[in-house]
Structures are given as C-alpha cells and as structure tokens.
Amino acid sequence: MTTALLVIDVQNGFCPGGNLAVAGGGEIVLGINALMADYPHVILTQDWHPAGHSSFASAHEGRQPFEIVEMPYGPQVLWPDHCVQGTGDAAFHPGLDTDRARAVIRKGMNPAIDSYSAFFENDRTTPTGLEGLLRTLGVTDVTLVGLATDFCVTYSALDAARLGFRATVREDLTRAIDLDGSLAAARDEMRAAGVALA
C-alpha cells in the first residue's frame, strides 16, 4: 500500500477574508500540516482561474452568485470571482506547509469549463494529469483534506474511487460551503461510491 495525501484548494480565496470564503476554512491548516508527516507523497491542488472565467457570475449578465445555469457539460453553480491567476486570493493560505508538496495540480484554467475535481475538469473526461502522477508513484490509497468538502473535495474523492484508488476523506480537516443541503448530498454520494469518511 502506497499512500498520498491530497490537499485540496487550501487557498486564501476559500479562507476567511477570501472572495469565496468557507466558514472555518483557516481552522484546518495546522492539522493538515501535522498530517503531512504521515504520508510519503503530498500533493496540493490550486484553483487557478483566468479572469472572466465562465463559472463566475460576473461573466453572465443579470446573474447573481450561487445561481445555477446549464453549461454544455451540465449544471454549473455561478460563483463570485475567486482564485484568479496570480492574485493573492489564489495564493495558498500563508500557514500551509507547501514545502512538503511533491507537486501542485492547478485546475480551473480552461475559461470555458470549471474544474472541481483534482482529477478531471467538470466535463468529467478532460484530465488534470493527477491520475498519471499517482500511478507513476505506485499510489494505491489517497486521503483527501481541504476545501470545500461538498464541492472540490467530494468531486476529487468520487473520481479517485472511480479510478480505482482507495479514498478516504478526513472530515475533521475539511470545511463545507453547504449550499442548499449540498453537504448531506455529498456525504451520501461519497458513501455510495465507497469513499471512507473518517
């Protein structure tokens, strides 16, 4: 068994004061840092949107953040502008130990498609390259932590399980947006897919 810790989007934009702040987002940083020592491989993901990304409400005239629209790849929540490339909002939380990271997987770079999962864009077919990296490293098991539980962490865990990795989400080291019951739905979906919630 070879394990990897996937640290999902622990960025200023998702922490208090950020453009898409998740309640308690900064509280998990020290625990994540402590957990890194238990894993031979630590991989960080980073939301890295171009300005004017199609998932931003500001890119759709008359639309408000958190409305849902239909995109060619399916339903899309419209978000406040966040994690724009090169901005402080997109930077990792200053307390996160990035020195342990073997790699940083940037996602959401395609202006036409959002990317919640660490493995695929939201069309569920365009890869980020993470699967190939994990296979090359001989990884069989992944533990996921970070932000936000009910979006990027869940999508990443579901894809990990679909690709044949044993996936565990450390819920104590995640925080959720919980948009209209999205956290309960995400937990149900992860359990049904065989993801362990710890």
Ligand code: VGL
The other form holds:
Amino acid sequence: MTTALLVIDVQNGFCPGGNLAVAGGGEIVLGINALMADYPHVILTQDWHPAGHSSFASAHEGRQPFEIVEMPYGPQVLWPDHCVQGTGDAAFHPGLDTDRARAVIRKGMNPAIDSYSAFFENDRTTPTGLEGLLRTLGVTDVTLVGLATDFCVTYSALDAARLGFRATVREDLTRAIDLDGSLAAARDEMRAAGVALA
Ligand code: VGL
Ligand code: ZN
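Cool, the form predicted alone is there; where's the form predicted in complex with ligand VGL?
Every component of the complex follows; first up is the chain already shown.
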C-alpha cells in the first residue's frame, strides 16, 4: 500500500480575502503542512481559470454568482470570478509548504468546462493526468485535504474511489462553501461511494 496526500486548491481565492472565500479556509494550512511529513507523495491542485471562464457568472449575461445554469455537461453553479491564471487570487496560500510537492495539477483551464475534480473535468471524462501519475508511482490509497469540502474535495474523492483508489477525506483539514445543504449532500455521496470520512 502506498498513499499519496492530495492537497486540493489551498489558494488565496478560497481563503478569507479571496474572491471565492471559504469560511475558515486559512485555518487548515498549518495542519496540512504538518501532515505532509507522513506521506511519500504530496500532490497539490490549483484551480487555474482563464479570464472569462464559463463557470464565472460574469460570463453569462444577466446571471448572478451562485445561480445554476445548464451546461452541455450538466448543471453548473456560476461563481464569482476567481483563481484567474497568474493572479494573486490563484496563488497558493502564502503559508502552504509547497516544497514537498511532487506535482501541481492545474485544472479548470478549458474555457468551456469547469473542473472541480483533481482527476477529470466536469464532463467526467476529460482527464487531468493525475490518475496516470498516481498509477506510475504505485499509489493505491489517497488522503484528501483542502478546499472546498463540498466541491473540489468531494469531486476528487468520488473520482478517486471510482478509479479504484482507497480514498480518505480528513474533514478536520477541509472547509466547506455549503451552498443550500451542499455539504450534507456531499458527505452522503462520499459515504455511499465508500470514501472514508476521518
Ligand atoms: C472550487 C468552486 C469553483 C473548489 C473551485 O476548489 O472547491 N469551487 N472552483
Ligand atoms: Zn474554480
């Protein structure tokens, strides 16, 4: 058994002061840094959108952030502009230890498709390459931490389980957006998929 630590989107944009701030987002940084020492492989993800990305409400005439629209790949929550490539909002939280990261997986780069999961874009089929990286490293198990629990962490954990990795979410090292009960729904879905919530 070989376990990788997947650190999901610990970026300024999801921390207080960021464009899509998650309450308490900054509180988990030191705990995540400490956890890295226990893992042979540490992989970071980075939400990395081109300006004008189709997941931004500002790209849809007359729409407001947090409304839901139908996209060709299914329903999509519209977000405030966030994590635009090369901006401070997209940078990792300054306290995050990035030295031990073997790889940074960037996602959400296709202007037409959002990408919550570290493994696939939201069409659930276009890969990021993370699965191949983990398999060539001999990884069998993944532990997930980061932001936000009910979106990128959950999507990543569900895909990991679907791909046959044993997946554990360290809930103490995640924080949620919790839009209309999305956290409870995400936890139910993860439990049903066999993801361990620790
Ligand atoms: C995320 C919404 C939009 C996340 C990313 O990291 O959970 N949520 N983009
Ligand atoms: Zn995003």
